[in-house]
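Next comes just one chain, in structure tokens: the form predicted on its own.
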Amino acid sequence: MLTALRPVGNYFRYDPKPLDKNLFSPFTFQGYQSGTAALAAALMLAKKKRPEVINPEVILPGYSCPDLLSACKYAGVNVKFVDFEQNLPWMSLSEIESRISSSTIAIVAVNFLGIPERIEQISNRVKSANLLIIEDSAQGFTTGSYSDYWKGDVVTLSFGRGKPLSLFGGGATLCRNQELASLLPNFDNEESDGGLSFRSKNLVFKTLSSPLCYFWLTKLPFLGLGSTEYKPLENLTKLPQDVASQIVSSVEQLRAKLANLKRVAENYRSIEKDYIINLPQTTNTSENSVLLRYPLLITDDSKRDKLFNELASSGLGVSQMYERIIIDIDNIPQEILVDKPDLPNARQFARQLVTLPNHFGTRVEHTRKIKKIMMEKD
């Protein structure tokens, strides 16, 4: 096959408008150079809140992005991670509360592929401990009441390559109340090194997301594309102007997208194998929420690297996110984890993870040939 459909990634239409710092409402906002920044961020105001605690701990899910750790080791707290519950993209919430201690500021709770964490009951269960919700939203956004479908303190937004507002860079530190914004760190230096505008930057990727550039792109290993890796965070910088002008229209081109990506994920939904688990889509979600990717969860070892060597050789984007926990990533720093826990389910849902494409480039005649290889593979 000579073409290849992206694993992930919109191309969203050049229309700069004036950013609406309201937009978020009731939520403000903040600009920061990168979403792993605007994490950063969100963790020193955790420290801020709590100056009394000397050796300041946040708990983390076991699988996840290494760029949560860059956050942590920037802000100079240190972490515990919690193991998944079974077959599910969520913390498990007995081990939320057996690792809080007394050096426990934040729980970071990780909107993963657009399946918000349970926020509420994580609340519930914490109340008395006095700690931050931080929800890491990098990969989950809406086109409803950000009200109803964010409901951390203190929200995390990245608009980088591949997230559901792909802006090739820049995040958002968004908060509750104006309290918490007050403590929000002053940026180390005011301006951030954007190199190519948006404008720029959105016509390669344009040329490049073509099914027959991407194609040739994914038989050069040198570039990496799809690699896991820690990568440190130097300093805290200002929104690039260009990416913040692009926001509002951003948002605006993902609400009128947003039936086919539904469409998208319906027709995924309906792939049954026994062997396959269909993810929860929702849970204080609307209907306008945005899946990054559609997930599944295959249980069968051998059918697994079969099926995804399939579906990855017909250039179909599929994708197994980060194939690991983050603490089994290379060169991350071990320095600032209180703990190295073992995490089986953690480990058995990277295993068993395969996602698919549900970007605007993705047409019915993919979902159908990934549906077809997935229903008829035995």
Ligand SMILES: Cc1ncc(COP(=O)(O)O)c(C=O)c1O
The other form holds:
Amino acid sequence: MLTALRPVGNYFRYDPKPLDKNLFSPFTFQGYQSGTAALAAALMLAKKKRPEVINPEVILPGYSCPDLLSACKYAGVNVKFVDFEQNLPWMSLSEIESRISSSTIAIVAVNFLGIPERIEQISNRVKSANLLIIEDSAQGFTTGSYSDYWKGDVVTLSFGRGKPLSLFGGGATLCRNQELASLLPNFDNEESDGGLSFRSKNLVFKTLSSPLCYFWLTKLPFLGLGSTEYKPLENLTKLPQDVASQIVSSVEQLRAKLANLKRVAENYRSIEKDYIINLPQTTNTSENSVLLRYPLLITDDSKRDKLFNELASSGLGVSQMYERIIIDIDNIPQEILVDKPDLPNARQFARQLVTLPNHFGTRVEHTRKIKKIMMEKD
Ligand SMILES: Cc1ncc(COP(=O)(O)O)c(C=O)c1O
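Having seen the form predicted on its own, could you now give me the structure of the form predicted in complex with the named molecule?
Below, the chain from earlier opens the complete complex, with every other chain and molecule after it.
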């Protein structure tokens, strides 16, 4: 299929600079080979912090990326899912409270497409429980104050597949203090698999990012633009050096493009229909944070199917994301699930979600075309 706009992937100019380990201050920085590995490391830290717990459990949102389960399986923790609040990408606060037990060692609070979880409210509810709040910020980033944006005890980042700092691989675990950082696991292997360098992948990505070539871009496994599936995590390895040396300049490049990304989101925000729900935006959390994609809920099933088909065939990079809650994804490790709750709000959210592109390649004319289709269809 030819398409006019790729769905994801900011293109960053190759510009290596030494990685300053204080870049994310006040948080410490430890790189890993992926966001999944970074999350596994955070969960292992949580386990080490509570050695008395025999069968440690963690709380996860019912709707998210299946890589969360890969990290849990690798870290050796069991999982309890929590439902969303209705029509929101946030875990139900009352359910979190009712699901935690003396075996709960951590809550994974996921930033959804740049919309942070309500970490302060979660913390207040679970104060007495001696558990770690891990903020999975694979999809969220700010070019402003890190301490204003991230509220977790430990924060995990991804530099992979279409993330805010999209560098074709890598991840990091940021800790609020040295004491936590000292509990992070070492690497199983010092080196990653020695595949193509950032520079080579970037060149291929740039060449194939034109509308006529996007089809081929989706076929390249190292760019990771494939479908949602469960992939086990095999080991923990280092953040590749070439990715590490691209982080500083990529943050600068993202900062320079922020106004454009905000303009795109602003254009989408004016799409109004009685069956369309706009999710809460990041503007009240941080002036400088970006939305990875622009999320909308379309509450009318028949209208959504018609609209989505039309948007998809227009090739404008519109996507329904995972479409399912995590427990409905094939081949997940059932043995680590404590139970299989119903999760009606997360299920409804998965069905109703439509996301619109918001990356460096998104232009005003793309947003106008998308808006026209959405406003005219009834
Ligand atoms: C919320 C979330 N966490 C973790 C990950 C895993 O990141 P990586 O692909 O770098 O392993 C992803 C990837 O899509 C994600 O969306």
